[in-house]
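One chain is shown next in structure tokens, namely the form predicted alone.
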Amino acid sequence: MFSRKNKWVKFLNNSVWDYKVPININNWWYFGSLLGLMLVCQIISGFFLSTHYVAHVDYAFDSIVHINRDVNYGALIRGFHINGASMFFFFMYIHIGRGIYYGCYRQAGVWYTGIVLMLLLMATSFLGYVLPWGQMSYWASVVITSLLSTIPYIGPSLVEWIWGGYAVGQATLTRFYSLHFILPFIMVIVVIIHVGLLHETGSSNPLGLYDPSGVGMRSFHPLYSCNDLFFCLVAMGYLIKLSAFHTWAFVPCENWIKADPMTTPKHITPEWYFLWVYTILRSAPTKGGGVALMVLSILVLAILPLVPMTHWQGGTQFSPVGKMLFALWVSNWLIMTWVGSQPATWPFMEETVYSTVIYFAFFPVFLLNLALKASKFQLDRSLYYKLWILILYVSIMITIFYNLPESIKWTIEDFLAN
């Protein structure tokens, strides 16, 4: 039965125990297996959580309260959930972070399927976010899905379909609560394509070189297998800690108050993993223009996987300039984090123009440095410039789109809305 003849077994073998991996990966290799433990988690103890959670706008905060008070470790499973989900995230922004260090997106079937992975996890934590119905809850979702009505033409339409009204009531919290139910296993599904399309073209390495010889790989198992075993069995441990110790940590006090629509928060925030998005939101002059920059700051890491291709597969890891432009990237990100949390007053508002001009400037700065080391390997360079003057004229549009009079933004929104 558990013979390598066995077609399963054999196919295991060759996927997990014999699948060769460059020997010279080092520790950031790891947060991909850390991702799929979160995943594996989140279903978990979402499962446990919805057997009480009941799905009504007159009872869901109550349950709520009732799965914490009553239901035996329910305030510690409640924990694990909320804390999982911003491990998960927090995961996530190193997995991507990594790959844009080392040239990882080259493997553009791998990076594709990671970017929707990365919007079906941000779509099914906001669906999470909004089902305890508290003050928080209620107005985020209020906020957040009537972004969709600058869609031009369909937008108030669709607004009122999500809503299942003219307003967030019963309906919106039901098809929340089923959307995100089955979302964790669509995203299931994405992350066996993402890792099946990894085993296909191979895992990336450090030094970013291609070698189809196998001389420098290893198999997958035992010293990677109990890598990752060890780094998941730390990862728990600190999410049991953080879930036993500092379960609320992460929300917020005004979702401990019941839902009231009549009734607004002071200062309105999202959770910490959409604080950068929501500072790309809040720096546009117009709902719209918001709107196509939160858009645009995640379809703007699907132009990375267009660079030519070369025998070297790195991404800034030899670069001294990269380096820079990356350790920048970050910390303007990190920038952006805190931002989004302060209210929406001077300086601050001053700060997520200045930020978001910084995050977009980033991508045309760093294919230009891809495109000057594209030199040494005597590639066409043609490619590089065309994806650098289309990021420009872009941040061009955005940064006329900032300067614009106040009667022509106006203008612009209202033909977005119609």
Second form
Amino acid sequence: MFSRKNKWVKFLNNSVWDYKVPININNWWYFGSLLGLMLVCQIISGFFLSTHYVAHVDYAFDSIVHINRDVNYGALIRGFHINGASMFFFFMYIHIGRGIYYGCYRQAGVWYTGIVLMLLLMATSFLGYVLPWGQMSYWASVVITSLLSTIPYIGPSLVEWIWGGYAVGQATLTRFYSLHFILPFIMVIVVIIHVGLLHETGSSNPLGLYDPSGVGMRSFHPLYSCNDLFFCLVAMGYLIKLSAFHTWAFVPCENWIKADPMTTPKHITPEWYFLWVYTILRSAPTKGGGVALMVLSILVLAILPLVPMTHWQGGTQFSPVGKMLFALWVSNWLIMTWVGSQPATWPFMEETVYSTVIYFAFFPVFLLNLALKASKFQLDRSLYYKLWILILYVSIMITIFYNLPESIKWTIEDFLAN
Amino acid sequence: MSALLAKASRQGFLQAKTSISSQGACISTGRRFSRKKIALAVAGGVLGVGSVGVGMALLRPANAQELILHPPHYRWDFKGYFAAYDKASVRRGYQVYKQVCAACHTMEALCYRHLVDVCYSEREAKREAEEAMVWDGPNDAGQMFQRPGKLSDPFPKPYDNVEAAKAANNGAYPPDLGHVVLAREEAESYIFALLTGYCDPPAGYELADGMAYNPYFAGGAISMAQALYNEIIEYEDGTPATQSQLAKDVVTFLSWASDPDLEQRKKFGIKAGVVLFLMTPVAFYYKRFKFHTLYTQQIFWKKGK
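How about the form predicted together with the partner chain, since we already have the form predicted alone?
The next block holds the full complex; its first chain is the one shown before.
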């Protein structure tokens, strides 16, 4: 039954056990399997929490208190779930950064399913954040769902449809709970597609070389399986350290107060992993502009596979300019994360504009740099792709300009006039 | 930067050490930097980061708009990887809570049973519970009645409802103390500083009737009057009840009340840490063992004839 002649065993064997991996992949390549580990951890810890959680506006907060105090290892399991979400995002950002640096976006199918996974993770974590029904949970749900009201024509109706009424309430909580439960399983399906597409072409590698001969390849087991085991143990060590000793480090203090629709918290800040998006949202003086930029900040990743295709599959690793651009972009991302946690005053509000401009400006300059490099190899470059990038960027820049604070707009206009 | 990134990304993995130069070494320009250039880049980086740091340091006074005095960071003895709550202090803190705080504040999440084997024996906790009279019912005749408390009963509430609590406290609702330590920025240190930080308002500060001044409270004006004084209660164990001792004990009790599971989690963390401490080096050795042929091999590319 388990003979390798069996087609299912053969399929599994070819996709896991004997899957050929380039020998030169470095440590940044292991974050993919760590993400898989985190997804499994979240599903298991989430299942145990769901057995004690009550999705009712009057009892949700009390059921969380009950889990913390009266359920065996309840607080620890919550710790795993909360800190696991943070680690999930941490690994995901590293995984995306690795993809951009080493040109992994050239595998378009893998890259696009990755973006879908990112959106699914963001949605799932937001929905989960609402469930404890503390002050931050409630107000986060109000603020984020209200963003949809900026969609022309259908916005206000859409928000009410999502709320299930005229305000965030019982119907909202129940459906958020159901969605929070089902979305991870959809993520599992997309992960399977993501990995399946990856296995179609094979893993990328730091040199960006394609090796059809298989000389530079080795089977996944035992080399990479034992490497993954080591990294998984290290990741579990961090997760246990966070969950056991710093359990509530990522829980804002306002969320220890039961949701009160009549009292707004003093500072509403999202979780650390959404702070960069929050900075982009705050960079625009109008709500609609902020939401548009926020959506574009994720969709902009989708233009990376449009980079001119060459026989050379590398990314920025051999381009000093590309490296500098990437370092600048990562630094800017870190600054955005920090600025997002600061109060909405000077100089932070002004800084958000510069950070947003740098964030978006990175992509065309980065692609241009790669295109110039590709031109040296005299390979295929399509006008069609260039047009797409141009149209997208003109629209982004117009959105940014129309949302710039008046003072900066005047300065630019004065500069252009003179 | 490019040299650092190249090092971090470990492209040296496939570099042949013989006369054949590797691809990474050929194309990366970082390796061609002279010492002078590297020194200049490092100096520039240090200067840049330093100036940002100085700017941030200078920015701090400009942000002092909210008139909140931040508490000092006290060293709490239950913080740390191998530390646990001082049970004697939790017991004294409960005494302070019962005799002082419970007059105005609720603690909805806690029942008398939670005290068992923490700071009271089961018999002592039952005696504590029986001191409170609890409404129960209806009985067989359909009447509500009062009975002595049981271990399963929550701590009694000082007011019947929120409105009554507000009416008795200058319009301010005394917050529930169940999670008060976790629900405040700077947690334990803030509560200790608040309890011991009452003083006269500065000159020119208008204080409304019935309000007290506390620099640690946002805005300074607080509805809660100073509650802790030297010798306000007498401890069962004879510990001198100074104001700071009372505050320290009640903060320890409130910390335990907010996070009673802390010690269980730490125990788990230590056990799991020991297991991982043993397993991870074994996994690392095994990984190196499996990879050693790959690490020591060289690949040559030769032009075909």
